[in-house]
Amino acid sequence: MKNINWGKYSKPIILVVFIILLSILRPKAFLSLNNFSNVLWSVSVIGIMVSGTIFVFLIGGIDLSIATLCAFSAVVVVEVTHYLGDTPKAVAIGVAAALAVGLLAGLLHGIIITTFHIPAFLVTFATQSIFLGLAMVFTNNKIVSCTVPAFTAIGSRKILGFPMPVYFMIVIAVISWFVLRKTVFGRYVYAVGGNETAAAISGINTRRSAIMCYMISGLTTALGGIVLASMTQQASSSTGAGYTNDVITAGVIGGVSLLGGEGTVTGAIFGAVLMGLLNNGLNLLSVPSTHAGLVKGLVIIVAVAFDAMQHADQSRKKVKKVKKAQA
């Protein structure tokens, strides 16, 4: 049983204890298909932009933009909708404009950060307000709706008793997955966080990097926007209000590290995962909002904890190694 390395299987083992309770608590209404499908489309948007900022997390940066980006994404794609007819070729042609606006957006943060040095922080929050004066200008500081067929089913179409968006999730994160752990391009990233000048010395153009992951962001960014006016069938300034915390809350829960070089795809994805069962657990159990504070918090510390047992466990290793070596 000492060498039974917990830490390794912290993420399992909370999720099947969180399944469990709610399953002994509220049998009937957990345990069930529909709940299910409900918790993975609550947290899909999370996931889908999750998969793909945590690019930038792993090179130690951070995007504060996210909810402003989101919004302004959504509103792109509906106006353009309604420009252009309202018909399945317009909100084709919305979507890969909207698109277009996330890989502009990162490519913008990308190149201002290493060209000048200036803190991602710094950078991000700056644009945040460009982005959300942009979504203000073209609604008019109003809500748009959006009902056109072809968009909604963006949202709400079901496949096997789950939504589009699941699926939307599944797909984006397992191609972020298979970059980061089956290229070199995801090897380059893991090593520009680790330590960006020895990177550098060893022939990785750190720079490029650090554009493409910002650019990955928010094109993942962007497509969560889509998503998320197809799920509400309407777009505004405040669309995607609370999903930069939200994001950042399921990398850092899944293990993420944001000084950079530690995390990985199915952590954070578990992050977003836990954060909807857990809201999910709460409404089932009628828990009052004046508490759901305190409980968040207090599971969002025990799963930070057992993964900072995975990381000590992982360093003792290391050193145990290297001592070998020397002996």
The other form holds:
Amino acid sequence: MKNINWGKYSKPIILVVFIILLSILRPKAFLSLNNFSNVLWSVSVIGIMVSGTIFVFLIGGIDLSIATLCAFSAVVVVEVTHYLGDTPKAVAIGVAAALAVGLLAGLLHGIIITTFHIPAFLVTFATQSIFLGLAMVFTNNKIVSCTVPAFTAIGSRKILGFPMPVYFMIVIAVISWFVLRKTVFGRYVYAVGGNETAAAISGINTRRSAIMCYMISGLTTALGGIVLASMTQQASSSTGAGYTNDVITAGVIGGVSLLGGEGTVTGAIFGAVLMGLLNNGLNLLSVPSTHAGLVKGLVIIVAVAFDAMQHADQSRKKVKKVKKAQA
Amino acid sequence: MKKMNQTTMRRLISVGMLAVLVILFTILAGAGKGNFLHFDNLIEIVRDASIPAIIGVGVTFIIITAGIDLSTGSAMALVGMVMANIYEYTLWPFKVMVLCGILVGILCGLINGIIVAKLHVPEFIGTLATMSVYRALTYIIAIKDANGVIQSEPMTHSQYVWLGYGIGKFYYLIMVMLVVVVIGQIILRYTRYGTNLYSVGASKKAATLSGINVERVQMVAYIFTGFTVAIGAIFTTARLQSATTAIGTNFEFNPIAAAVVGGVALSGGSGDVIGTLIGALFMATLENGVRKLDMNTSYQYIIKGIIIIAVVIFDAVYKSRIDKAAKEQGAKEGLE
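Could you present the same protein in the form predicted together with the partner chain, rather than the form predicted on its own shown above?
Everything in the complex follows now, all chains and molecules, and the chain you saw is the first one.
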């Protein structure tokens, strides 16, 4: 093939252009060490979540409940910690409870979606409302704060100059990369996303794979909620608001196809970094966070439309090839 | 026993659900003045159901084509805010302001239509994206004071406030809702466009092959929804007598929920506007009853979510059973 695969190089190019642009526009604010760790914090939460939700994207599903599940798990960890008396042990149990909530939510999604063959967006659209209600009921519609040192350490303690969430993100991204690249289950995920019927015929238990994917997604979303609550030292029903879009956008920017079967963890993490920079950059350019939705929405539309066009192009090429071979 | 028609059966179920809910709340929250079962309260319920029902008519069209629209709440806020700007900064007559609002609504629908039908972006992703775009635009054009703090804009034009009232207890909103529902039902049942909507929803490929312009059918459905969103926005701002950036937050859930409860299958190709109206009444009754019982209003989010999942699961199971029965019958006839 003669034409250069722009898709392959576009990501680093976008990243470099973005960083240069911000360095020129806001050199002092952007290039400071303090800002650097701000970006890392923002990146790590999105990165943690997208490392898990990528499994759902890869099987052609979606999770619209990310933001409210994040809120609910944040509320659970804070409330359980309070209930058990704010000790380090209570924090550990609280974290475990929140992670269990995430896993259960994923299990619920997976079972409903695969048993009754209901579109994922619809199920997660409905559960989004349930998680929101649960978060509201548990907090009595207030903001609950938690300043137990053992808890706040999760989000704000620094090791070798980097905040803890960064290490979380790296560990989870590596695990996720390993599972997708080096395990049989990972191959199954791509196969199911590429063509579910073909995967089922070739003997893959597509149902079990799909349920596992939703559970992984729930787990990382809950972890994102815990980290977010720990960073802000509080939880409420609006913790994580907007993260549904951020995580989907990160995946899409990173080349994960929402139609399933395509995408890598490295791409998704790249997307998270770009989203973190975007959030930070818009912030530094004093664009209010309420306006950022415009940019993110447009990014999603352009990226997905481009993806859909490429898909149509590829299938057209395939048809041509087959016709040529027949002739 | 003669087997009941599938749509009749589904209609009976949604009416039954509504009836059960009304009876339940009558027992729990009581009848009489100030209680659940009282004329004033029932009219209040219909009034609350009206805006989800009006927008639900458009959303029903979209869902029949197997699409979805998650941007209705944000589009409502945008329409309201555009009208607020016209109210604040121009001396244009009231009618022109309303007309501009309707045009903005139609434009929002057109954009959704282009994204979905022309760019082939999956519906829920495309409209999820426009949801945040429209909301952001609302914030951008919101009326701010000298310090850049967003103000809620009071809109107290006498003709505008008039829209929030009605003849006695029969609010204009309810009348408009009934008109929109009737028009929607006529379009679905008695026009070629209505038939085309169902064929597109049943199978896009088959519709294309039989000469239907699928893209145009989808576009018109989104544009029509934009129109209904504008009507919803006009009445919401008229009732609140102001426009805020928070209008329609989490609203997109309501028309979809109404359609789902009313028997519009999200897989496309079935359901109608009357069903959506019943669904909207069901949701409004639920909200009202929860309020009347002095329950924490947060519970309604949980209850709504569970009801939607339950109804959707029911529809899926029901549909697979019917498909299976049809297949078996076909096989039997084939053997004979």
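Being a predicted model, the structure only gives us computed values, none of them experimental. Only the largest set of C-alpha atoms that superpose within 1.5 Å between the two forms is called the rigid core. Positions refer to the first chain, counted from 1.
Annotation: Cα of G267 displaced by less than 2 Å between the two forms, core superposition. The rigid-core alignment places the CA of L278 2 Å or more apart between the two forms.
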